[in-house]
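What follows is a single chain, given as structure tokens, in the form predicted on its own.
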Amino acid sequence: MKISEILNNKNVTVSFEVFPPKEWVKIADTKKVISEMVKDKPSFMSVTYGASGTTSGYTTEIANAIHEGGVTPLSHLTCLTSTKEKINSVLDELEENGVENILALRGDIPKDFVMSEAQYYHHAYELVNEIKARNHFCIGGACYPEVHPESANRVEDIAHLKEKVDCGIDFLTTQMFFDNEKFYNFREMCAIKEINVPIIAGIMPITNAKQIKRSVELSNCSLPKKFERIMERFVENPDAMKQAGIIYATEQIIDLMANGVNNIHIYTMNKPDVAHQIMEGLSAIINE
């Protein structure tokens, strides 16, 4: 099923990223996460593109696996270090196994990466453009309600939004944010910018204190005080902060719903445990 049905036909989604193994030999691992996570019935479940350098298959294999327990894969596909032809590669091999949705990216600049002119891809408009072309995906694409870290302030940074948007993207999903009024300010600069497309709300369990400065770096957003007070009581007790960090997200995610916030995607760290509690904790809430 294309996640735009399914944004379409459900009052409330709550869905799970995984991430595949950096190796191969730890793919059965990794399914055993997937076997564990599609009992909590998430609406679906994206998985990102390789690790560290390893290869489109390894994503694919456990899209097959989120598929296979009968939850509607997402597999994100980035272009940045990629020719044109390892795009449509990849996109073949997708379209091959059924694969109907992708989260359309740029990509992390790699250490000491140099953009030359040769460069086939240099931002995400340019994927969505390539896969567009197929008539055959749902594609998302990824937003930041703290701006993007390379852009110079938040006019412009909605302004590239808007840009790959009108390319073809059928919804976006917000990278991690602890603050829900940062996200109630982004979702109201959207609609006057006419980016009518869903929006999906990233929210991330913080479960050890070694997830935050990596966590900050890659979603540019801020702690609100109340989270840095949780940090600073629980930092050294691991049990105290992985329970005091799900409630934490939980508490996020229902104010979200309280406001209008539909659409929910819990980036699980591949931790079963962690996403199967926050759904107990909003169980009620969903099926309301």
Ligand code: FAD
Contents of the next structure:
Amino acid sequence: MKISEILNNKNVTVSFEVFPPKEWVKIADTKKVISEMVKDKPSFMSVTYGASGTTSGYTTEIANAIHEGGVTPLSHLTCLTSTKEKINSVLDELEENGVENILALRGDIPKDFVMSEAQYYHHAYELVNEIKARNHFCIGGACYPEVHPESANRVEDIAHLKEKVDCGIDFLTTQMFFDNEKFYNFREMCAIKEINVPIIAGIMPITNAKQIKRSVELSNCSLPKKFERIMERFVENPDAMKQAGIIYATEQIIDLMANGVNNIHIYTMNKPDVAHQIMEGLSAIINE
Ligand code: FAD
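Output the form predicted together with the named molecule next; the form predicted on its own has already been displayed.
Every chain and every other molecule in the complex is listed next, the one we just looked at coming first.
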């Protein structure tokens, strides 16, 4: 099923993100994670794509496992370091495997990579154009409530986002954020700029203090004082930190829903127990 239909037909959606293994030998472990997660009946599940594309086959394999588990898959696809031929062969493979949804991404710029005119793709909108021409896929895109780290400012970032959406994006998924006010401000800016596609709020349950440090550095997202205090208090107690992280993410989602945000995406970090506890904490709320 196309995600645009799911977003249209359901009052509330909660979806999960998983990542494929780095090595083929671990594919069975990831499939086990999927088989656990589908029990919570997420509205759809997305599977990330290795930036260089070398593990693209793993993404398709995991998308198939999600589909077999009775859940609609969303395949991520990055383009920056790929040729047009490579992208088209991945699109052929996804189409042949019945995948109907793609999150079209540029990908992060690898260390020591030099952007050049000779490259085929420079930005995600070029990939969106390519996918759109096939007239087969529902297309998602990434967006950044706290501004993409490469953008000079919010105005420039939103202008580029508008251009990307107008190329044929059906929905957006946000970078993780921990302060809902950032999301509400971003939603308002999108409305002003007439970015009218559904914006799915990306929530990352932080279950260990080391993980948060790395995630925050990579993503440019800020930590509210409330969350910093939780980390300081429980940094030496992994079980307490995990419990607090799950509760914080659950409360964030409840506040989003109370403010009319009906589409939530959980960055599960391949932890079925974490995803399950959040779903349990929301059971009456998401089935309202
Ligand atoms: P773009 O939309 O191309 O934007 C990148 C930068 O270029 C922004 O600063 C934008 O403002 C600017 N820009 C856009 N258009 C123009 C233009 N015409 N002229 C000048 N500047 C422009 N990475 C992975 O490797 N694999 C994944 O599976 C993956 N999944 C992700 C899922 C989500 C929900 C998110 C939010 C990110 C994900 N990423 C993933 C990370 C993503 O690849 C990086 O954030 C990357 O740096 C930007 O990708 P983009 O698609 O947003 O790029």
